[in-house]
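What follows is one chain in structure tokens, specifically the form predicted alone.
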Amino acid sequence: MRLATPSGFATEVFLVETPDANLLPEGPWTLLGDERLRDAWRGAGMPEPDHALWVSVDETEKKLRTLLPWLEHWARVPLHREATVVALGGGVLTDLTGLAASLYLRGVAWQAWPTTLLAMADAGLGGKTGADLAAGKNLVGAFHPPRRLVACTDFLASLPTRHLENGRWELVKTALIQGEMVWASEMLQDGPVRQAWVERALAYKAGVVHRDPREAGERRLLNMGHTLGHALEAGSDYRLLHGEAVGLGLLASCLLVEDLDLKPFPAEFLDLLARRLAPLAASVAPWPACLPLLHRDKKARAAAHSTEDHPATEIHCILPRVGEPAIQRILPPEAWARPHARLIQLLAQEAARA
């Protein structure tokens, strides 16, 4: 099925349920994927070629240094500027494709074949590719969107229960971005999670990345969950998995607005959102790690009162509000210590009553 999107969006959107051989490229193109897929491929009667690599990347291998040996291998193939790179993996396997796309011969076309909840919902629209420094997560990266998405929901059938839940977060964040309060509380339900969800989230960022696709204003409303997210997963040495961390920076997201003069979330939505994250509450950076985090944020910026002898910062964060639509504010990376602290707590009442 093929989802629709705005007109001249540049990505083609199918949510199918087996892979389809008649969605791969049309002309000239080569394969890179995650080594655990090769046998679901080739038992889907999938073709392959020749020179497809199979590869095995996770969160700590998210480095330039991983390109490398790809672009070197394509070159060699050769590949030329016509040809089309299909990416059959989970999100960092998505995102550093999309980004190694973007730099070979100055950019060819490819392909996004996402294989777990999270990158259907979230790294393979977009065009967002990305990898990571030691001082902070996707510091580097391009805009480079997949001409195509192919999100194959027999993939997901496979993932172990902690990634079908890690993807889960996405789908809660495009919710609360909407204001959305009785989806996102549907989607914190017990349960499997249901290809509607995906088709509505894919069409919801589909439209949002149209209209600003280079995030420089709307688009900003998906970095919600991602600022102390993104400190608080790297924060643990990525024992958390990205969308776990999402889902742990949108329970603060909900705290921050009391601190703001927000109306506050009901208390029965935060029991809901903190007993699906009780069981992270082990891997929850204390605040001091994550505090040089935040200030290396990627949106992270000098305040416009620092000075070299008196350095400041602030960082563009995303607000959730009770059935409106979230709004951004520009804060400084202290504003989320006591929804930290607040998290913590939350986090260790909701373990205790387990």
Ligand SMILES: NC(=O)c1ccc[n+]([C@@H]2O[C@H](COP(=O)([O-])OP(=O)(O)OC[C@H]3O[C@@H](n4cnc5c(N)ncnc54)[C@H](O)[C@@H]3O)[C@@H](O)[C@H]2O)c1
Given for the second form:
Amino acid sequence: MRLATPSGFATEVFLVETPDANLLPEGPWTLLGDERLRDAWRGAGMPEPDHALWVSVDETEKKLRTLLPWLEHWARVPLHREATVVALGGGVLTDLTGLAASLYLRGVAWQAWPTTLLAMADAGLGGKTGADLAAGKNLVGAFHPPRRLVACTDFLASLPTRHLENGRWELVKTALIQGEMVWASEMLQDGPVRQAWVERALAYKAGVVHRDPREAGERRLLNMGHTLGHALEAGSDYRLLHGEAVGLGLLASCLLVEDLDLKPFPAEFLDLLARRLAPLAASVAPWPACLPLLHRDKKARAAAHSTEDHPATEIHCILPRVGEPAIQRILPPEAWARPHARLIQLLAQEAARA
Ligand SMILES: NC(=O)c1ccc[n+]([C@@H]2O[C@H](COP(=O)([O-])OP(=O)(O)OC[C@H]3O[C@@H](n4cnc5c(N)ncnc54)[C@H](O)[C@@H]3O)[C@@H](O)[C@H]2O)c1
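Previous: the form predicted alone; requested now: the form predicted in complex with the named molecule:
Everything in the complex follows now, all chains and molecules, and the chain you saw is the first one.
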């Protein structure tokens, strides 16, 4: 099924169950695939160019040095300017392949065939490609949207449960940004992930990134849960997966609104979030470890009243609201101290109850 996207949107979006060769590029193309998916790709009768590359990349290898052999390989083939690169894998592989495609011959077309729930619902769409530097995640990259995104849900059959849960948090984020409490609660219940949820998330993200491709305003909403989330992810030495850290950040964001004269979230909703997140309690870094990471956040900047003697930082934060769309507020990193403490408390309560 081809999803409706805004007119002029850079990416055609398809959500299907089984991989379909008709959705591959019409002209010359090459494949860069996660070797974990090789059997599933072949098993589905999908074609494979002679010069396809099957690779194994995880988060620790999301580096520029990983791209270089791919670029050299394409140049040796050689891959011409009119060729399309097809990326088959999780968010690490699609982010890296998109970046490589943006660099090769100063930019060739690519297609994203995401194979994790997180990449289907979020990472594969929106044009952000990237790699990590020693100083932090995704510090180098380019806006280079795929021509086509093809999410085949059959690929999820082999995805480990932890990674399925990881992707669920980006879906919950999408519901909370829109104030869709019923949808968020439905996704927090036990039970399988539904294709209709992915469809809704993709349609929403397509609209947002079309209106604000360079994250000058509305697109910032997609960072909900990411402020404290990134600090917790780095503070856990990346033992927490990205989506897991975002989930913790979402609960903290729901708790933060209590300090800002906004309507508090119902206790039952907070419990629902905490119950799903309780198994992660042991990986939550203590506040003294989080604070310096918040000061170094990519979205942090010096506050207007900052001086050399009294440096002050402020961060662009996204706040969920009960039954209403999220809002943006500039806050000091210290604003997260109490939500962080409450987060730990709620997770401990849920863990004791389990
Ligand atoms: N570009 C964006 O807008 C954006 C948005 C969100 C996240 N991201 C990035 O996405 C990355 C995380 O992506 P991810 O969660 O997909 O992790 P991932 O790419 O590391 O994949 C997770 C693991 O699952 C394996 N795998 C992939 N598909 C599989 C399948 N179908 N069956 C079995 N195993 C499979 C991979 O080999 C890997 O070991 C991060 O680097 C993050 O920065 C990018």
